[in-house]
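Shown here is one chain on its own, the form predicted on its own, set out as structure tokens.
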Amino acid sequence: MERLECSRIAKRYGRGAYALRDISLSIPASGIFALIGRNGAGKTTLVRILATQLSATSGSAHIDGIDVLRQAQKLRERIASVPQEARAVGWLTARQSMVSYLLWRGFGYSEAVEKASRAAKQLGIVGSMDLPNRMLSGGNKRKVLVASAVASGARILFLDEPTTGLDPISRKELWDILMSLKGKHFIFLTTHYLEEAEYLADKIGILDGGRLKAIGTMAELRKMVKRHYIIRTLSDGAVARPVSGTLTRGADGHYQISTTESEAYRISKKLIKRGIKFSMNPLTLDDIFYYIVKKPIDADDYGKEESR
């Protein structure tokens, strides 16, 4: 099976800090991987030396058996690139976008519209091919950089952040979208929607600190956790100890437990009995993350462990 191998990769910008240090990964170069981590983790710089817009300080990395430093020209004829600061240009057409980004790649007059058109047809933005980008809607503008992209053939699709700024309907939309391409494609996306990546990636990989903290599916990063139940109170000072499992106390007053089954059903009933409002749930990727960083994936700063 074709892969994605990274060994030691590492980024320095100067004589600066290092962005990334020490990457190796080895995964299938199919379906959805979802690099996560939060603002200024290494996201970009990682996507952006694996689609061969930026060198890496040390390292080495192969795509399909292709060396992505020394063979990049090769690479790029495989895939394409959407980046998470890309606009599509406010006084062309969508169809003017596709078409023009089809021709650069190298393609015909002649099959670069007939290709924009299959992918309009496919991303459902055939109705927009006509309009202005600028009279676009938010969805609908990323939809037309996702569908340049596929139009072009590429097996491999690197999208760096592909839904930061839409609304939670165009950002499902686009989510259904990608499920639909990752069978014919092998997709390398960025995001820090914890959720996101939860619903389309077959593996996961968390980045903290230019780090690669962790790597799996969800069944394997689970197992990561010795404690798989989640309890979250509303309530300041609602929960009596001790408790077996770790307790977190968030920035807005109220509780969480990370625990055992057996022990989540105890607490449970006493929370029952004394009238407090909680809710329980098996372990989500946001508690996974914030197990291995330490900090969830969109604050600064969050509530100290007070007992284990």
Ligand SMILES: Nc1ncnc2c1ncn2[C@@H]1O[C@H](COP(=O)(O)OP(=O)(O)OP(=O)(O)O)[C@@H](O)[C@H]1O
The other form holds:
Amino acid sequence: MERLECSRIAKRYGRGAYALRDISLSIPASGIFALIGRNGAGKTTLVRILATQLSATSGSAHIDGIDVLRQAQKLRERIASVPQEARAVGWLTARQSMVSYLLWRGFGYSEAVEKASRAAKQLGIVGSMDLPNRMLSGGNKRKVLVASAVASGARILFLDEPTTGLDPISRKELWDILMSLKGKHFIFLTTHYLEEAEYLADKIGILDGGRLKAIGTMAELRKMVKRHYIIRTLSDGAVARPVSGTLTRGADGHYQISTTESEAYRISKKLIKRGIKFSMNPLTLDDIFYYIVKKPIDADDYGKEESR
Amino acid sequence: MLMIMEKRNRGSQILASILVNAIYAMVNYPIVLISTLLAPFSLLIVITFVSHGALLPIAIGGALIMTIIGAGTSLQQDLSHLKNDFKLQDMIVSSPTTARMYLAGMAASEIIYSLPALLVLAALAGLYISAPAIAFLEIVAVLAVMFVFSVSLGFLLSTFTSDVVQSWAFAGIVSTVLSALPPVYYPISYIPQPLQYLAYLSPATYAAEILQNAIGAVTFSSYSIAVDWLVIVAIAAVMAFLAIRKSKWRED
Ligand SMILES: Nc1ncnc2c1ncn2[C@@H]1O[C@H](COP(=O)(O)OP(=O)(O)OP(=O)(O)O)[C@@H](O)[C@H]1O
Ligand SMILES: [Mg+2]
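Which structure goes with the form predicted in complex with this ligand, now that we have seen the form predicted on its own?
Below is the entire complex, every chain and molecule, led by the chain shown above.
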């Protein structure tokens, strides 16, 4: 049974605050699952628990029917992980680090060499294979690690922010690679690039403050949000204040109003009348994310928000 | 699917550690060879000159013990580095291998690393220690037991570190307790009486007694040598057990 199931997973580091609270989910362990959430939301904590690197404080999890906490050794046969802060070891060449990783996984030497070369081709790092890792660009260092995990042939790949630090073209290349792996593998990834989650993932989970705030396909997530239209404008004038809906400020300094179709229509007419530039679009994952994770700004802390 | 029931090659798993932590490091940075080669000789030279050569045989034995204990300290630091600075251990934990195989491979890598120094010391021992062959066998056995002890301790400690600074602290404490205190380079009678009891807190003291007795430099009763053996074997066994069972392979 290829499923990932978590039941009330909680994690507390030492006597500190809870990093995860009551995480329950049940999704097919196939295709791509993307976990998104702000810094400190608990993504890495959850990935590390599922990848058998970290124990949970309470709760249980099963992947393919295997108990993550009690049958870790069995699960390790079919998983590979690239941690968020993993770095290719500086004194090794790319080839040496990939081959040694495969040896650690128990492949014979010649098999490891062959698998490493094949994955290098797949990831487009053939030219870097015999350079010391310390001489590779940050993005290529990252690719060496992802290539290692891919080369392992493990069915389940845990990739914690695999595309962080990659240039836009490399990132899209990696997307293509991940898409091509999707048929055979279950890829559990985290990302801060919401368009990445939207593009790649069959299902998306939104983590906030250690809680799973939402989980589902894009269509299912859209349904969670009652307001389906987004107006973006630099003006924060009274005209843009929706009667129903929310007003938030995006990272780019734009104000955005998420509201219903009729309200969007009303506001847009007003904006046109005053000659204020704006855009109007249906919801993207960004909008859903803001809606779920960020509190709407109300009139009082409006100025505070701006002066930050 | 894929390769779930495939057999894992244990030789490969050991080889990986040896390659990464010893061979590739030495090939890429030959300077580490010189450093590991020199390490055991500083005290050996000082003690030999200060004693006008009288303590040379004992000091050679002491340097052998210290090199072996040093292997455990290096292991701890190397593992902490790979674990905390590269997150390599996380990748290995999420793999079809075990803490035991990782420990075995990394321990082997430290032997390879210490090999140049061990070979030079062995040659010196051959030249300056005159003792029956059985004594040399006993020395090898003591060193083997101390090796199990020190790499197990190093492995155990490394799994508790989350930062390289902690690893430096562990290394400092361990080397003071294991090497400054015990009389490995000279007879225990050189230590003032009340402090001798303190020296017995370190397993290295028991190893040194066996070694000094074996080469005929200091004579102990066969009863106390038996006790020495019992102590180091017991400590090594306990430490190996702890390393395999209590190390934080999966973090808390
Ligand atoms: N080893 C640790 N000890 C104590 N607290 C920790 C530890 N690791 C993480 N935390 C805390 O747990 C919470 C979740 O951290 P986590 O790294 O899982 O977040 P994240 O979603 O991966 O963040 P980011 O996007 O920045 O990578 C944070 O509050 C963090 O400070
Ligand atoms: Mg993280």
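Numbering follows the first chain given and starts at 1. Rigid core here is just the name for the largest C-alpha set that superposes within 1.5 Å across the two forms. Computed from a predicted model, the values in this text were never measured in an experiment.
S.K.: Fitting the rigid core first, would the Cα of E111 be found 2 Å or more away between the two forms?
M.R.: It does not, since the E111 C-alpha is displaced less than 2 Å between the two forms after the core fit.
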